[in-house]
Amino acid sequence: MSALAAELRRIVGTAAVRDDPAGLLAYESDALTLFRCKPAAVVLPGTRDQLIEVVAALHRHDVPFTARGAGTGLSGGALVPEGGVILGLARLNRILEVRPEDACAVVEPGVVNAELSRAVERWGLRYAPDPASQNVCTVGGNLAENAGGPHCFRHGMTAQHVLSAEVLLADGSVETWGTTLAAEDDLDLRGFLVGSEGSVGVALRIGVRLIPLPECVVTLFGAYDSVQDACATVSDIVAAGLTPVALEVMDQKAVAAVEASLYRAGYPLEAGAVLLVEVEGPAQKTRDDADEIEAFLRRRRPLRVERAATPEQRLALWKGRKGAGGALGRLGPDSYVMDGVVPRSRLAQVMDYVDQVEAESGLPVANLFHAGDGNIHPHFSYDARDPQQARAVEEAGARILRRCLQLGGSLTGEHGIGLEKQAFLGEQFGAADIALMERLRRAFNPRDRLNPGKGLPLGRGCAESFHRHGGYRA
């Protein structure tokens, strides 16, 4: 590593290479602390050319590496095995081009999600994907995981908003996949890149679709005795053919955590669940849809139904939802935020099962989820210093993931497979499917040096390179 470290310092400068113990500590996990592995070095390139040169050097030295944005991922996707290098892309944060007439922009991977929307607002445009961490997460990280967010019910995931990417492959070569000017008429490598969890290539520049700011936005709020009533209301709204941009549910534990934090939004503490619904579009149609949705909100004996009367009230309601993840940190020293998907018609059923797992495991679970997509996020609070709790939380998570599959769902909606879920892939996909995925990835990453093993089942040698604090094996 000494020869490689010297070469990396020559490329990016001494201050942009960290290999001291304190400097590496922040990079040994992402926001999922179930897995930890300290890299040999962290490199922070400041330009596109520096990044290309760094990857070429890593290829020559045959050293594994992974790209990392803000480290907000929740599946262990931004870790490397021992001896590997992390490429921190936070300094590559320029918006390179905005073309309002074409409703698109070109950005570097380290651009923060929310900053992109703020930058294009003067043209009456925005970037639609809005993960809860949008004030810190990066567009490059969103691309890697195909991130969603509360408003993906109508606007779609990151895949629907990435038009093109300049891609740096594992050997240091550069290709362009997709185009911001026209639809692809060949193999959709752009689509292959989005959601590949950084194991196919590193996005140097990303062409994104922008959408117009809505003429009118209406946010509604309903409080119910139970999560089941909130989920049933969601089913009523969707069955009626209405298409709000967001349908979000939070249970009583999540509400209590929010209201005890700086994110408090005025949610009623006595509610078993709250439901946020947002509608946007042309003014008259939006108001008509909001009236119809409000009627559905009142059908199931709500404790309270409100409509935000001012932009400030709307922002307060969303502040609570977007800040819920941070507020839930109050419940324990460690947390495990799960991500699974079920058909909307099975939401109440899977939430009953989550309650059962909570009772049997003895671990507190708070729930907040994208109800419109059936994308659940049980939030376990525990103490990783206790080996029994650490093992129990992974066992509980495994039970819930398997239940999602049994109900016709999927292992992930937006957090990705990473290290967290790779052991369960064989329960969702057949051996031939997994072999094909691996073959496709190896076409671009033949040595498996770029984010080794992520998103696909790991070989034993690779799996044991990552420390799993509970020692759990699926």
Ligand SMILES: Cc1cc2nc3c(=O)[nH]c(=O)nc-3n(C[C@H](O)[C@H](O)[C@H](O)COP(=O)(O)OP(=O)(O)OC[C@H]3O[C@@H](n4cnc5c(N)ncnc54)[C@H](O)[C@@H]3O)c2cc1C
Given for the second form:
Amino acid sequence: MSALAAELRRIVGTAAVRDDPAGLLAYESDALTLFRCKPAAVVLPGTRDQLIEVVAALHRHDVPFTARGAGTGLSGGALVPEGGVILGLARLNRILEVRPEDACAVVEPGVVNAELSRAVERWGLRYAPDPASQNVCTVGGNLAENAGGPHCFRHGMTAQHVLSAEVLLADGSVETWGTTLAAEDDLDLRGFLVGSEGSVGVALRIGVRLIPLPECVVTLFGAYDSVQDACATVSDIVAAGLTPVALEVMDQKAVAAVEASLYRAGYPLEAGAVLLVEVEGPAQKTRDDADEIEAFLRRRRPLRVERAATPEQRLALWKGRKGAGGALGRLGPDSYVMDGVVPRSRLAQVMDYVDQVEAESGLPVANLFHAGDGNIHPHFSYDARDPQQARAVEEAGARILRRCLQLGGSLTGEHGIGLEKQAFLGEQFGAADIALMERLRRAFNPRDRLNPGKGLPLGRGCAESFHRHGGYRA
Amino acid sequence: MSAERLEPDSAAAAAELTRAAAAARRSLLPCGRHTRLRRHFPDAAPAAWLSLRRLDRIRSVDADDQTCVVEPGVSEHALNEAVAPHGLELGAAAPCAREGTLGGLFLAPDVSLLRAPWGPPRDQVLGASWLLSDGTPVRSGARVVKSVAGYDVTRLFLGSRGRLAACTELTLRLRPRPRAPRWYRVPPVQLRAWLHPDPRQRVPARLLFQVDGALWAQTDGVDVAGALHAGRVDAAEGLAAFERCRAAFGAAAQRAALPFSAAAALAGLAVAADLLAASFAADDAGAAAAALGLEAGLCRVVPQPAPSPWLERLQQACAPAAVPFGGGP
Ligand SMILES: Cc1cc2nc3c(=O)[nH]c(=O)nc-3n(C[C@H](O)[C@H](O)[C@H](O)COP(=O)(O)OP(=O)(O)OC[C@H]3O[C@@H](n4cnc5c(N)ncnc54)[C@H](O)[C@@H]3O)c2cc1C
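With the form predicted on its own already on screen, would you show the form predicted together with the named molecule?
The next block holds the full complex; its first chain is the one shown before.
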């Protein structure tokens, strides 16, 4: 490693290579603290050319590496097994080009999601994917995880907004996949790259689609006795052929956590669930749609209905939802945020099951979910230092994921498989499907040096070689 | 095109034929009804065609979840007829709605006339079943509207024009039909309203197309008559124009497009532009521009995509021991 470390320092400068214990601490896990592993070194290239040179050096030394954006991933994606190197891309944060008339931009991977939207606002544009972590997470990390967010019910996931990527492959070669021009691709390699969890290539430059800011936005709020009533209201709205941009539900425990935090939004504590609905578009049509939605919100005996049309009122309604992640994080020493999907019509059913698991495991669960998409995020609070609790939380998670699959759903809607869900992939896909994915992975990443052990149950370098439950305490 | 045409009527029969061809080291090329083949594969010469057109059953429609499972030989028209009673439709409109197959729509380059509201066709595909060229059946994606489990094999295979896998089933997202469709006939010069440099000033249209020297637009519940100096027409007239446009587009061997900077302004991106050029023959981009009142240089012919250097490696990865699909006689 020392010869490599010296070479890396020569490429990026001494301060941009960390291999001291203190410097590595921040890189031993992502936002899923269930898994930890200390890398051999962290390299923070400041330019695209440095990054290319670094990967060429890692290739020559046959050292595995993992790209890392902001480390907000929730499936253990941005870790590297012992002996590996982390490529921190946060310094590659330039917006290289904005073509407002083409409604697209080209950015470096370390650009923070919300900053991109802020930067293009003056042209009446925005970058649509809006993960709740958008003030921190990077466009590169979004690409790798195919991130979603509250507004992807209408606007789609990251895959629908990445037009092209300049890709650095494991052997140091650079290719461009997709295009920001009106052209056809022979094979959709760009589509395959998005959501590949950093194991196909490192995105060096990303061409993104921008969409116009809406002329008018209305946010509506309904508080209900039960999660069931909130879910049924969501179904009413969708069944009427309305397509709001967002349909978000929080249960009572999530509301209680938010109301006890600095994200207090005035949600009623007595509600079993609250529902946020947002519509946007041309002014008249948006107001008409909002009227109709309001009528649906009033149909199932709501405790309260509100309608916000000014930006301040809207922000106030969203404040609790946007802050929920942070508020829930404070409920216990450790959190485990899950990510499962069911057909929307099965939401009430899976939430009943989550309640049952909560009762049986004795671990508190709060729920917030992208109801329009059937995407649930049960949030467990536990203490990782208690091995019994740590085991219980994993077991409870496994039961919920299996239930999602039984109901015709998926293991993950936006957080990825990472290290966390590898063991279950064989329950969603058949052996031949996974074998095909493995062969495809090898076509791009033949020696598995690029983000080894993630995304697929590969056996070697898999979850077991990472330390679970904060067990790593050097 | 004179090669033998295999036409299995089930996924199992297709697998059987594929395995037999693999054993004989014969290369097959999956296809639908050959409606657009001349455009997508001008020089294809497989030992035999594997047509999936007889796999034409609608397996299930889940109206509550707005998804459906169909075989690839179903036509867009047949699917829309089946789901219309639920107030739903496919979020893509192909040039060949009746004659073409959905397999052909999704396995071909990403072209849809409904791109403005719902994005390119591939965004409507949630999952699929496939046969690899050695006859192995595999599944990709999921049945729910959102899943990032495993690699996005669906997207890789879609658009591959059958050279990586043959599609035997598709799980699709369905979209609500427009609740208050309004049709307009627009003076071509008003195209500029869509090209306004400020995206907020652009007129929202679900559909915008050009045929017979006129521009047509459809909105959902939005009145654009004033903004566009456009005349409202009844739905029958609008739909008839849309069908004529589809036909013209389907018949064109090549398509011309406005450059992206203009096309993107249409919110429907490149495909709205496809449509604008649809009624123009082959490479007559200049005429397309003239009819729209734009400078001649503004329209250009979209070139056929350059062959991907990854094709062979990926074919090898899909079925290491077998002759790849479309790999020549
Ligand atoms: C409070 C909170 C809320 C969240 N809310 C959401 C949400 O609403 N929706 C959602 O989808 N996610 C959400 N997440 C998860 C997370 O923010 C997303 O997965 C995000 O996309 C990760 O971005 P990042 O920059 O932090 O990536 P990292 O965590 O650093 O990396 C994630 C993966 O991307 C790879 N990667 C990073 N950069 C590149 C690159 N340039 N090229 C190739 N691979 C790369 C890494 O190797 C790793 O596998 C949330 C997380 C938190 C903590």
